[in-house]
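Below sits a lone chain in structure tokens, taken as the form predicted on its own.
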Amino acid sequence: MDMDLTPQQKEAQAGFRSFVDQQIVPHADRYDQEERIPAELVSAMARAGYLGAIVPEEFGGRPIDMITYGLLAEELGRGSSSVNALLTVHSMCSFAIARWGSPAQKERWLSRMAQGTLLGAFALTEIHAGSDARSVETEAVPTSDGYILNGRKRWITFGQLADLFLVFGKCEGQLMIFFVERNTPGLSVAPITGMLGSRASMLGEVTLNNCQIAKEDVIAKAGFGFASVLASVLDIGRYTVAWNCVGIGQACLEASLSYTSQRKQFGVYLKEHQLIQQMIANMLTNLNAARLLCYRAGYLKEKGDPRMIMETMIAKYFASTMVTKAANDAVQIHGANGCSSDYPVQRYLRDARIQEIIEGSSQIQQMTIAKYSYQQ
């Protein structure tokens, strides 16, 4: 595996960092407090090509390799985990169409997704179903020309903004995946607020009440590609979240380096105290390890290596546990200031905690990784 970024990847990384420093970092705390991101930022991300990062060029996208895509997620996560959440769910939806959609579905949605005039979201979780996808209770009843869909989806990231939902349900006991547009009669979205972290991710509870879905809007059903679609879409989500964790971890490190270089206690800067140095050393070491796991996952994706799904899960598991520790130490280093909204590290800690839950909890990933280990 080549450990060096190409000149093109370095140039892209510098561009991502500049965008985040100018467009996101100065406003991220306000987004968190207001529990929303502005439409202007979504438009800016679209103009920069970020929302079309995995949309084929023929549909107006600006596709980038998976390492560069990871660098984009890292930089967005460094600025705001909530903003990166938009990239995550939008990319999961656009990937599903680009990889598994019919020619008609691609023509219908991909160009608008690349332009940012149509935002996608991933609607799997329900009140009684999360990690256990097979327990979804959303029900599809077949009709002569499609399906009638009823159910409630909860914790849907950017459900308040999304125009197109990738909805998981069951039809006659068999799992299926549907595309459901926001303007479908019977679909309504209730905002969810007051979350611990990723507060600007504009979560929604999506209710499907006798929604008529055309048979052309089905993307997968059990026995006909369902497992492949689900695994590949979740893989994109986990990859983006893993890099997001690296971004939050980088933000924790930079904030801690700056703070310990400016604040004095007992007549010397904090960075002169050995126990502070221990926390900084552990933060950097674990951050570098998480970044390397993400690079490996991206490298395998570029090669089309089948190990990429498990290596992405390993990267996501390690990075999400790493960033919780890094953010906790960053708050500890900042003392009482770290618990204040005057400093972003309290947001980093709240956002970090969410990463161990979304796109598969740490416990589910541990079980899967352990099972994989015995198969090697």
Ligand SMILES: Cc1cc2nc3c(=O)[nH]c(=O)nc-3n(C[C@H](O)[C@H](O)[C@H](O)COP(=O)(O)OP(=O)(O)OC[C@H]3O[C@@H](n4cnc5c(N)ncnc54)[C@H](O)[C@@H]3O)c2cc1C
The other form holds:
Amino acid sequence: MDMDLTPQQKEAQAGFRSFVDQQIVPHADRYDQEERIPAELVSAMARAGYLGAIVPEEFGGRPIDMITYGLLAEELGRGSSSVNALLTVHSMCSFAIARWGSPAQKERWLSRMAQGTLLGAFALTEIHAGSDARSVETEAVPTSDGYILNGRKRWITFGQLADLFLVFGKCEGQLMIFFVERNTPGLSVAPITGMLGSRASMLGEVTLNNCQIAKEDVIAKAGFGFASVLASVLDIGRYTVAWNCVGIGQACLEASLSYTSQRKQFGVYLKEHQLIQQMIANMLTNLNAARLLCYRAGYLKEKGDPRMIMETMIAKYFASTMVTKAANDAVQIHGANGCSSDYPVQRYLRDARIQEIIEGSSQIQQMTIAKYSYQQ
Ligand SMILES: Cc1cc2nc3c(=O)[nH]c(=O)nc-3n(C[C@H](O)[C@H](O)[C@H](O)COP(=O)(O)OP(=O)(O)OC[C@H]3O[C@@H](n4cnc5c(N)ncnc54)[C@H](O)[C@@H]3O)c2cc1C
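The form predicted on its own done, now the form predicted in complex with the named molecule:
Complete assembly follows, chain above in first position.
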């Protein structure tokens, strides 16, 4: 495995950094407080090509390799985890179409997704179905030319903005995945506010009330690609989240280095105290380890190695637990200031905490990783 970034990857990384430093970092706390991101930011991300990062060139995308994609997610996460959540769910949806969609589905949606005029979201979770995705209750009843869909999807990231939902349901007991456009009669979205973290990722509860879905809008059926579509789409989501955690961790480290170099207690800068140094040392060490796991997952993806799914899960599991600890220590290092909205570390902690729950909780990942260990 080559540990050096190519000149192109370094150039892309510098571009992502400058975008995030100019367009996101100065506003991220406001987004968090207002619980929304502005439309201009979505347009700027689209103009920069970020929303077409997974879309093939023939549909107007600006596809990048998986390491470069990871660097993008890291930088967005460093600026605002909520903003990175848009990349996550939009990429999951565009990946599903690009990889598994029919030619007609690609033609219909992909170029608008690359332009950012059509935003995608991922709608799996329900009130009674979270970790146990197979227990979804959204019901599809077959008709002569398609399906009638009824159900409620909860905690849908960017549900308030999305134009196209990847919806999981069941038809006669069999799991299926559908594309449902926002303007489908019977679909409504209620905003969810007041979350602990990811506050600007504009969550919504999506209600599907007798929505008529054409049979062309099905993407997977049980026994006909369902498991592959689900695994690969969740894999893209986990990969983006793992790098997002590295980004938040980097932000925690940078904030802690800066604060401990400016604040004095007992006559010396905080950085002179060994117990502070211990927290900094652990933060950097664990951050480096998480970043390496992410690189490994990206490298396996580039090679098309089937181990990529499990190695991505390992990276996401480690990175999300790493960042919860890093952000907790960053708040500790900042003392009372760390608890105040004048400093971003409280946001990092709240956002970090979410990462252990989304895209498969730590417990679900531990169970799957343990199973994988015995197969090695
Ligand atoms: C900010 C945010 C954004 C989200 N965005 C989306 C989205 O865009 N689309 C979407 O579909 N969903 C989304 N979700 C939902 C998320 O995917 C679920 O919260 C997650 O899958 C866990 O499900 P749950 O919350 O129902 O918890 P539950 O499944 O009820 O689990 C509760 C607790 O029990 C543990 N647990 C469950 N089963 C086991 C077991 N067998 N053994 C041991 N422990 C277990 C879990 O790890 C967890 O700690 C989002 C959630 C949040 C907080």
